[in-house]
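Form predicted on its own, single chain, as C-alpha cells, below.
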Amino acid sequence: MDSRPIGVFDSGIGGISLMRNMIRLLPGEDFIYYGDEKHAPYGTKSEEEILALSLNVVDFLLKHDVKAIVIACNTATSAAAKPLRSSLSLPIIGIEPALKPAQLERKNGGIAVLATPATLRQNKFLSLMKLYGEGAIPVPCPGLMEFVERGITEGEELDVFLNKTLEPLKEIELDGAVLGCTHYSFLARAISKALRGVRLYDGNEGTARQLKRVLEEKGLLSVKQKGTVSLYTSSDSSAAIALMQTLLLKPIEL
C-alpha cells in the first residue's frame, strides 16, 4: 500500500472532467493536478513542443513525489505518454478517444470523433482508427477546447461556434459522437443539442478504471478513507483554480 499521491496534469482544466471519475473509483487516493493554462491550447502545436511542455509539467509532479502519473489530455498522451514511460518506473497512464466503445454499439450510422486538430494528426489516434475507424468521422475542433477555459459551458457564443464547427455533420446519419479532449465532457449538453440528441462518449471513466487496475496489481493503493485534491496551475490567474473548484462540482450529462 501506498499513501503517496496521484500526479494528474492536462493543458488546461479540462483533466478536471475526468479528475472527477477518478476521484469517486478511488475516494481514498489524494491527487494533485496541474493545468498548463499558461501553454494552452497543446491542440495547436507541434508533437515536439507538446512533448517538451508535457516534461516540464512532469517535472514538477516528480517534485511532489507522485507514485503515478495520470496524462489527462488526449493531445498529450498521443505525444509524451511513450516517451515517459521509457524514461520512468512508475505507471503512466494515458486517455485516448473513446472510439472502440462507439464502435462496438454501432449500427449503420456514422461515429463523430470530435478532438483537437493536433490528437487527429498524431499516430496515436491514427493507429486507433486502423483497429476501430469503420464508420468514424474526424472532426477538428480548432478553438472549441478555449470556451471551458473560460468558464463557458453553454449559452447563445457556444451554439453559434459549434453549430458551425458541426454543420458538415447536420446531413449524415450518426450513432454516437466521441468526445476526443477531456474540455469537451462540459460541453457535453451543448454539444448534444448541436448534434440533435446522438449519444456523446468520452474515455474518462475508462481511463479512471485503468488507474484503479494498475494501482492494484502493484500494490500502490491508499489505506486512507478519504484522499486531498491539489489544484496547481502554470497561470497567473487565480480564477484559473477557482474555475477548476467550480467543474469539479459540475454535472456532467453523456
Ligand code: DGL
Second form
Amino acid sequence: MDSRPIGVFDSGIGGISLMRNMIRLLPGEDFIYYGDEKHAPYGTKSEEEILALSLNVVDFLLKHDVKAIVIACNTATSAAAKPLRSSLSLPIIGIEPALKPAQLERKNGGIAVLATPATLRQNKFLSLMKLYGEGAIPVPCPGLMEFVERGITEGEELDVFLNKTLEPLKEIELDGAVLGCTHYSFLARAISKALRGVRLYDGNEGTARQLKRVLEEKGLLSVKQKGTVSLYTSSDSSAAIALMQTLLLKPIEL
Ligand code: DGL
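Mind sharing the form predicted in complex with the ligand? What's above is the form predicted on its own.
Up next: the whole complex, starting with the chain shown before.
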C-alpha cells in the first residue's frame, strides 16, 4: 500500500479527459496533474523537442514524490514512454490510439484515426498499424487541440474546421473513428456530427484500467477512501486551471 500521489501530464488540458476515468476507477488516489500549456501544442513539434519537454515535466512530478507517472498524451507517450521506462524505476503508464478495440468491432468499413501529426508519424503508431491497421485511415488534425485549449467544444467555428479537416473521409464508409489525442474526447459530439454519427473510441478507459492493474500488481494502491486532485499548469494565465476544473466535470458522450 502506498499513499503517495500519481503524477499525470499532458501538453495541456487534454489529459483531463483521462483524469476523469482514473478518478472514477481509483477514487482513493491522490493525483497531481500538470498541463504544459506554455509549450503546447506538442503534436506539431519534433520527437526531440517533445521528449525534452516531457522530461522537464517529469522532473516537476518527481519533485512531488509521485509513485507512478501517467502520460495522458498520445503524442508524448510515443516520444517519451520508452526512454522514461529505461531511466526510471517507477511505473510509467502511457496512452495510445484505441485502434485495437475499434478493429475488433470493425465490419467492412474503414476506421478513421484522428491524432496529431507527431503521433501518426512515430514508430509506436506505425507498429500499432501493422497489428490492427486493416482498413484504418490516419487523419492528422493539426490545429484541433487548440479549440479545446480555448475552451471551445462546440459551435460553428469548430464545425467548419472539422468539416474541412475531415473532408478526406467524406466518401468513405466508416465503421468507427478513433480519438487518438486526449483533447479530442472533449470534442466527441462535434466530431460525431461531422462524421455522420459514427461510433467513436478513445483510449481513456483502457488506460485507466491499465493504471489500476499496475498499481495492484506492484502493491502501490492507496488505502484512502477519498483522494485529492492538484492541478498545475506551465501557463502564465490562471484561466488554464479554471478550464481544467470545468472540463473535469463536463460530460463526455462517446
Ligand atoms: N493531448 C495530446 C495527445 O493526446 C496532444 C495535443 C498536442 O499537444 O498536440 O496527443
